[in-house]
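So this first bit is one chain, no partners, the form predicted alone, shown in structure tokens.
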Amino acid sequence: MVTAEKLYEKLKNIQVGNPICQFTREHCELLLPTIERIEDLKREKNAIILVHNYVAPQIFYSVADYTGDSYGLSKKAKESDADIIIFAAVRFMAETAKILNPEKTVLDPNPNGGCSLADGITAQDVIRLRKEFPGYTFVCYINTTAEVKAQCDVCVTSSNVYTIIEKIPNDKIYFLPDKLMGENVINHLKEKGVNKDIRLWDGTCYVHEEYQPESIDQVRRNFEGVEILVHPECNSSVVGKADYVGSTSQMLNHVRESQRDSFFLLTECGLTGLLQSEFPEKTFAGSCTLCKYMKSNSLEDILNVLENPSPHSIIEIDPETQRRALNCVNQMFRYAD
């Protein structure tokens, strides 16, 4: 049971440079009723929450029952037996939970759970894509649309591309919509002597993208010793200077198995709010960057989709886009298996 002292240690520590990841002992008792009444009905409802790494902390610690990055949380929807997914994210996170559990109902409780890599391409360019690219394998990053999937062969997460795209046995890979990632794993491919032919679409994560190496430069100058930890989802140039490049869910394992005390992350920042609440002994150097569609979930409309869900917020989709992106989907699970 979650009471304001248990929540308030849970956040004291966070400290990412935001007002909206910093909490009082007053705070967390305003939080109790809305919290309380999400669990009362979740129990009534056989509902369950997932929660992304990047949502804010104040959810991640009070209602979540499963948390992590896309690829776990995917695997928890696949796994569930609730009646009702939660999926506490951006929009094509809830839709994927919908793919691997058609029966089931899956609300987005997210008014403004979009994403510039999802929402920077369509089936259609897709379509188009496979007429001009025939012969190749069309590999899409989980951050896309349920009609995109649907086009596509199999899908990625920031965990397992590297290994997956190595594994496909065709040598002409279309990777989309992430080009930055896509860079990366044409460089990984190369150091390990693997030569294929990888095409990519022009689609960036605003987030990530706004990391320049320099910003390493000057946090290595600043802190010794420090570790830097980045995601595949940074330029090239970023990640050629990294110490750790993985996933959220990698990086948070990766730092509770370092033996350094001090670090650097370059990713949305609810991760380095996540782990200063769960590492208060080590320092994580760095200024907040926001995810302005993962930070727009709030325990208000998580409890309002559990009280009365409105259309938009109910996950629909086509049945046979729903049957072919649930292919692309578990071409995933058994690559990465």
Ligand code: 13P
Contents of the next structure:
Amino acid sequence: MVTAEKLYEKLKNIQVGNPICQFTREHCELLLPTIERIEDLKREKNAIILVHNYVAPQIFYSVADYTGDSYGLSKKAKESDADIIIFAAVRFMAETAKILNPEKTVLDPNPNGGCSLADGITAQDVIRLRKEFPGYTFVCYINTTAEVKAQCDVCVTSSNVYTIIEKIPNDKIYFLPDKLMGENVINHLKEKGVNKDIRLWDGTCYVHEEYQPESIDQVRRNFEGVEILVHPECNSSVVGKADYVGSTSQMLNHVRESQRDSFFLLTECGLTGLLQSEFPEKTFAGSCTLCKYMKSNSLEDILNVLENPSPHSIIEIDPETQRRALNCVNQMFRYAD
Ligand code: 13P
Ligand code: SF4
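Let's compare: the form predicted alone is above, so bring in the form predicted together with 1,3-dihydroxyacetonephosphate.
The complete assembly is shown below, putting the previous chain first.
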């Protein structure tokens, strides 16, 4: 069980945004009764808590049983023998855990767990597109609803999208819903000499679409030797200037292994804070943009779903949608493993 002192040790170096907004020992002490109650209920109910890398650090470093990117957490959900899975992230991630565990209780503590990508396309859109593009393999980013996954052939995440699309034997691919990620896949395959006909849906992540390549030029001018890390949801002119492109966990692992000591990140700023905590001897800067959906998670809501889940927080998926969406997600595990 975390103590106020241990929590403070993890949080004290996090300095994203305004440097005066830092965690204090007193703040950590105030969080402790809620954390202790959550830990007691987890044991009592055989529950686990999965926490995405973007979620607020006081949650990430206190009650999480597993942390990671959307691929890593989906794997943890798949392998779990807990009776209850609480997914502190956004709705589509909790839904994916339910797709993988239809017999378990999956709880989403986030009252506002949308995602501009997942909310930008419906199952009806995909049904229409499949008529328009017969013979295409429909590949969906994990940032989609269960209903959309149920209409697609293969799911991917930011950690495996390049390799899975390359491996799919069909040369005709419809990738949805992230247009910018799709453009990055097209460029990547072109560079490798792989020729595929890839069609794209016009969705974007409202956080990552904002980044522009000029900020990279400026950072390189001002900080010699800085390593630039970006998420593949950024546009291709940003990705083209980066030193490393990867999922949130891949970026974390890359920093762990890198010989450099200063980094600039273009992704949701929760990751910058996490890296500041994990590697206090290294220097991090980043464009500090928050995902309002990921940041809607709170310790209080996690406690509430453990004590008395509201109907909204209990993930329910109809059996036919679950069965079809599971095929799509399992295809990802087959290609990725
Ligand atoms: P990761 O799978 O890289 O953690 O990304 C999820 C996401 O929503 C990024 O915006
Ligand atoms: Fe969705 Fe973008 Fe938030 Fe990730 S950062 S959850 S893609 S809105």
